[in-house]
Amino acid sequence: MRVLITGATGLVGKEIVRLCHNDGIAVNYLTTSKSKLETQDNYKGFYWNPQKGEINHKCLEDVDAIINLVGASISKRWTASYKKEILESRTKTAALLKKTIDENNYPVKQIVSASAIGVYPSSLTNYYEEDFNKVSNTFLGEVVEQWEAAVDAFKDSSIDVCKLRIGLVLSNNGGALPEIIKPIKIGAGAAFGSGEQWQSWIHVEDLARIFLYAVKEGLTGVYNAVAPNPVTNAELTNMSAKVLKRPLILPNVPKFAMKLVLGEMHIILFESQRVSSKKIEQEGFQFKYANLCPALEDLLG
């Protein structure tokens, strides 16, 4: 089996590549950086420049499935130009891939694409399953809606579509966790706002395993890629401090302060989405890290 991975050199992509190779699955990957191109039998790099509509179409030769992870980070100040980049890095890339498949008649069977739980409206009380159909009226809601629509277009080419709505990814190699623990390590850790907002998290290894599971089982439709036991922001902060053996002495960080520092993207810290993992578990997927404490001990211990 051979898969094409977009975003293979990123946080989640690297973990998926590792699991693919452990499983004897060959990987083609796309990169915008010519210095990151490698050519081995089981790991072949191909250049693309989605902004200019450029792609080496040979990336799709002998490919059974696409794992689509590409997208500019949302953890950077949301200027008008950067918002455009966040959106287009998800929609233009998907459109370019589909066009390339159609023009060259490549028999790709499936695309498994990243999506995000930011599509669900912020709520302290809702427990979101995949069939909830109201979209958050935030910028993140708008991004996910257009992103998923771009991926759904692959159905027109008779390709099976699976979308994984990802929560807060916990890894010690990047993402949110190193930023969360930085102030805790120097005794300046604190929860955000009320601390009651729900954080639906997932260990990076489980997330990579879900992507591979979706490919191997031929899953279609939408799945929440979150661990079974969401926590509040206060619980996440307290548990991180406990694992690091550091005290929490400061009051919670007020919302207005983070708005001054981060601008509109401060909502990432205050949005509350309690999201269910029941659907992926019903497909037979078993989490290695279902609870936060063992996940943090693995990453920080």
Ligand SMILES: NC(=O)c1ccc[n+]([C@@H]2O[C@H](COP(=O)([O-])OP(=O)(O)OC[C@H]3O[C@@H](n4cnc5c(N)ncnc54)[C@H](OP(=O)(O)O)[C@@H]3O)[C@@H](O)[C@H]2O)c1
Second form
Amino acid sequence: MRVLITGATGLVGKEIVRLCHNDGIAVNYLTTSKSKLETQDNYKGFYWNPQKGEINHKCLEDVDAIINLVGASISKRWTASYKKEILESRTKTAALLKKTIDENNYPVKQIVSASAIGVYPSSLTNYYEEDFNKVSNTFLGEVVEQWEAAVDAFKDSSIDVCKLRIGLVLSNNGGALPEIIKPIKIGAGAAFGSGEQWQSWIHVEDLARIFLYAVKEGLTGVYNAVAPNPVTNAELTNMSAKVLKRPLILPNVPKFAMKLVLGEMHIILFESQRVSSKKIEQEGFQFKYANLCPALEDLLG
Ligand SMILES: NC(=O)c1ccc[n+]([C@@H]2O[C@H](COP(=O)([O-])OP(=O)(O)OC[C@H]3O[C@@H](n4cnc5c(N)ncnc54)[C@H](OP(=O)(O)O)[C@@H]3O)[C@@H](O)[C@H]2O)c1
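Given the form predicted alone above, what does the protein look like in the form predicted in complex with this ligand?
All chains and molecules follow, beginning with the one already shown.
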């Protein structure tokens, strides 16, 4: 089996590539960076420039399924031009891939795409399943709605579509966790706001396993990709401090302070989404890290 991965060089992509190789699955990947190109039989890089509509169509040769992770990081200041990049790096890339498949009649069977739980409106009480149909009225809600629509367009080319709504990815190689533990390590850790907001986290290895599970089982539709036991922001902060054996002495960081520092993107820290993993578990997926403490001990211990 051969898969094409977009965003393969990122945090989640690297873990998926690792698991693919453990499983004997060959990987083609697209990158915007010529310095990241490699050519091995089971790891072949192809250049693309989605802004200019440039793509090496050979990336799709012999490919059974696409794993679509590409997207500009949401953790940089949301200026008007950067917001456009966040959106278009998801929508234009999907459209370019679909056009390339259509023009060359590549027999790709399935696309499994990243999506995000930011689609769900912030709530301290809701417990979100995939069929919840209201979209958050934030910028992130807008991005996810257009991103999922761009991926759904593959159905018109008779390609099966699976969308994984990803929660807060915990990894020791990047993403949120190193940022969470940095202040804790120097004795300046604190929860944000009331600390009651839900954080639906997932260990990066389980996330990569879900992507491969979706490919192997030919899953279609939307699945939440979060661990079975979400925690509050205060619990996440406290548990991280406990695993690192550091005290938490400071009061919570107020929302207005983070709004001053981060601008509109401060909502990433204060949005609350308690999200259910029931649907993917009902498909037979078994989490390796269902609870936060063992996940953090694995990553930080
Ligand atoms: N990490 C999380 O907590 C989290 C949570 C929810 C959803 N997600 C979603 O899951 C996907 C993977 O996340 P990740 O954390 O692995 O992301 P990441 O580390 O930021 O990697 C994304 C990859 O996308 C490519 N890319 C970045 N900006 C681009 C642009 N403007 N145009 C084209 N390509 C661009 C880069 O690959 P090249 O340099 O090789 O081109 C990069 O390696 C993303 O779509 C993200 O939104 C992540």
